[in-house]
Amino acid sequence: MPKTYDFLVAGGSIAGLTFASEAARRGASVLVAEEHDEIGEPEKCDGLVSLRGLTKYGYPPAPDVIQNKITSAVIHSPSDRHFAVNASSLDVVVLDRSAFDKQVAATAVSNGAEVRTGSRVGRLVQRKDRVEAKAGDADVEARYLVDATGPASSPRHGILPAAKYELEGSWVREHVVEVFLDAAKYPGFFAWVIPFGRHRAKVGAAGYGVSPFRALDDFLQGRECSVLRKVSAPIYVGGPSPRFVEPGRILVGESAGQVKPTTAGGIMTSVAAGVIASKWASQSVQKGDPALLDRYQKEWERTFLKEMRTMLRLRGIFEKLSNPDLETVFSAMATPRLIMKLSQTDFDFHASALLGALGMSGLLRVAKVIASAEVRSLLMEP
């Protein structure tokens, strides 16, 4: 006979593990099936996150999970003009993502969830009141499948080829994140350097139609370093899915598109999704009321949807900019007033912060660069 659960979580991602932990804490029976042999591996995320958001949702990282504290962010234009934003008050850190995922998995197990590694969900059958599936070699049934496998499970636009190297180099600045804009080299995205220790960094690149490893090799020309690890890690920038709940299926994290369209960062928004979804899913099962599940999307969107839409509009503008356009926009941003405002903002809501810091005059300068519906809509935002 198949073993029965309230929730079968497909994928041991941070969203899936958070959901499992919170649902188990609320008394639900939960199985997490992770296809890889180890939680958190392979580590594809760079781990840049604000402590404020994780603490707000009850999952602050343990001290030994934090690899670095970020005090500054430097933005480079295509011609290598640059400005720095003081980030020392923003509580931005770099996590060892593998260790953080293991931390949350341990919490889920201590709350009563089962976590099985080397166990892929397959042969899924939707019945009227349950789902039947294979979790590895085992037959299981559950009231709901919780999809935490990533955007590939629900194919849609917005997936960019990306790659990163973990490396050692004397040029790495220990507490300084760097972003390099170049529409020719990284169309629709950028290259980045995220330090995770003394002279160690996670260096990545992404863009439409590029070979990210070739782009990284070109970026590192003239920067002496020793590469420790290479990771192919496509990113999703297409915005939230229209529906987080389908018959017998609950989407969380990247599966629901709950990552920032501007940077592809999604640790905090995915943790929030796991916490919120588990609350309403558990109540739905306990009360036998499937309609309660709709409150999951409504609650998540109350906090994040406006910011996500702003990010999508900014992305629509950014993707149209040539390098000369980027230089002009860069000039509009590189003002003492804007830099000071960005240093006092909320890392998790950076799009709204950028618009507020630019002000009407800055937005008008951007509008002169590219006359688009996106810019006009931003000017009309309340």
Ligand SMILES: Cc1cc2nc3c(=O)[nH]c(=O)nc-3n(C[C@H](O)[C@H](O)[C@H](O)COP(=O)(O)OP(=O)(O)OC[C@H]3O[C@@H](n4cnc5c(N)ncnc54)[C@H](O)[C@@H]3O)c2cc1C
Contents of the next structure:
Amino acid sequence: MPKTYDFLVAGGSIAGLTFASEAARRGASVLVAEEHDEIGEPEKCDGLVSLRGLTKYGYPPAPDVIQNKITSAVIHSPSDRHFAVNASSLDVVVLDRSAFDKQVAATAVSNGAEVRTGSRVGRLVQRKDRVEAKAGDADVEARYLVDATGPASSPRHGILPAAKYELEGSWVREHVVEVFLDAAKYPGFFAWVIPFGRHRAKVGAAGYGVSPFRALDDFLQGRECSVLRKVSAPIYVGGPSPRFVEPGRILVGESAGQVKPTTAGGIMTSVAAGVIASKWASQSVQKGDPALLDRYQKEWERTFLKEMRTMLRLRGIFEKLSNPDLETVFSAMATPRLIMKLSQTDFDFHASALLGALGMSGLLRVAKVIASAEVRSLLMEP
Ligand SMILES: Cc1cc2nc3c(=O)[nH]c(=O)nc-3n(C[C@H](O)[C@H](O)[C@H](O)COP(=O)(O)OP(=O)(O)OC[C@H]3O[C@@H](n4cnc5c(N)ncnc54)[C@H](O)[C@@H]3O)c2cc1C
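Can you give me the structure for the form predicted together with the ligand, which would complement the form predicted on its own we have just seen?
Below: every chain and molecule of the assembly, starting with the one above.
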């Protein structure tokens, strides 16, 4: 007879590992099964995140996991006009994402979770009171499957092809993140430069229907560099799923769509999901009360749903803008007052912060450029 775990976590990345760590700390029996042979590998994420958010949820990165601190963000328009936002008080850092996942895996193990690598979860059978699955070659039983498999399970809409190079180039500005807008080259997204050391950066591009490596090669024309590593991985911008809990199954992280629809950043929101879900799932198992599981979705949504909806509306507007529209919106937004306000905002709640900084007059200026339903809904926001 196989051992029955409280939770079988499919996916040993940030959402699954935080869930496992917290559930084990609360006394639950947890098995994490990760299909790859090494936690954190292959690394796809750029690791740009706010320390504030991770610290709030009890998972601050160890000092040696932090590769860089960001002091400024420069936004470029299609015609390469630009403005810079001072980010020195926003606590934004670049993580070695693979090392961060290993850090959380070590905490999970020291809290009592089992972590198996090279172990893909497949062939799932749902019984009345448990799930039966294959994890690698082993038969596993658990009360719940925690689906932390990332984009493999996230909703199909809102997935964009993306790629990044890690490179060395003398033009990389050590503490400055750069975002390049161009609706023709990166429809629905942008190109980015995230420095992770002196003259080293993670440089990426994404967009609907683009060939991201071709877009990156075009971007790098005239920027001399040597490429250290190439990664291709989709990003998800479609917003949270309507249901995080299904019979016998709890979804956390990107598989529940818990990713910012503006930037596709999902580290902090996934950590939050792991922590919140494990709290209610552990209580649910200990008290034998399945209804407690619903509190996970309620608590996560109480913190993030309004912001995610605002981000989705901003995305709806952004996706409609042509390059001339982008130039006009850029002019309307690049005012000293707005730039100053943005430098004092919360990185994790940047959509609300942007709206607050724009104010009614700024929104009206944007509305002159695009009279869309999305702008009207933002104007009516309480
Ligand atoms: C190019 C790129 C850059 C990014 N940059 C940033 C950034 O700078 N900042 C930020 O906040 N976010 C960023 N993100 C998003 C961030 O990486 C994700 O939102 C986050 O990693 C989601 O965590 P997760 O644990 O839900 O899923 P994932 O990190 O996707 O992990 C899913 C895990 O499940 C495993 N798995 C899948 N199927 C199975 C199975 N059947 N059995 C066992 N294991 C399985 C996978 O191997 C993987 O380890 C980026 C994403 C991409 C693609």
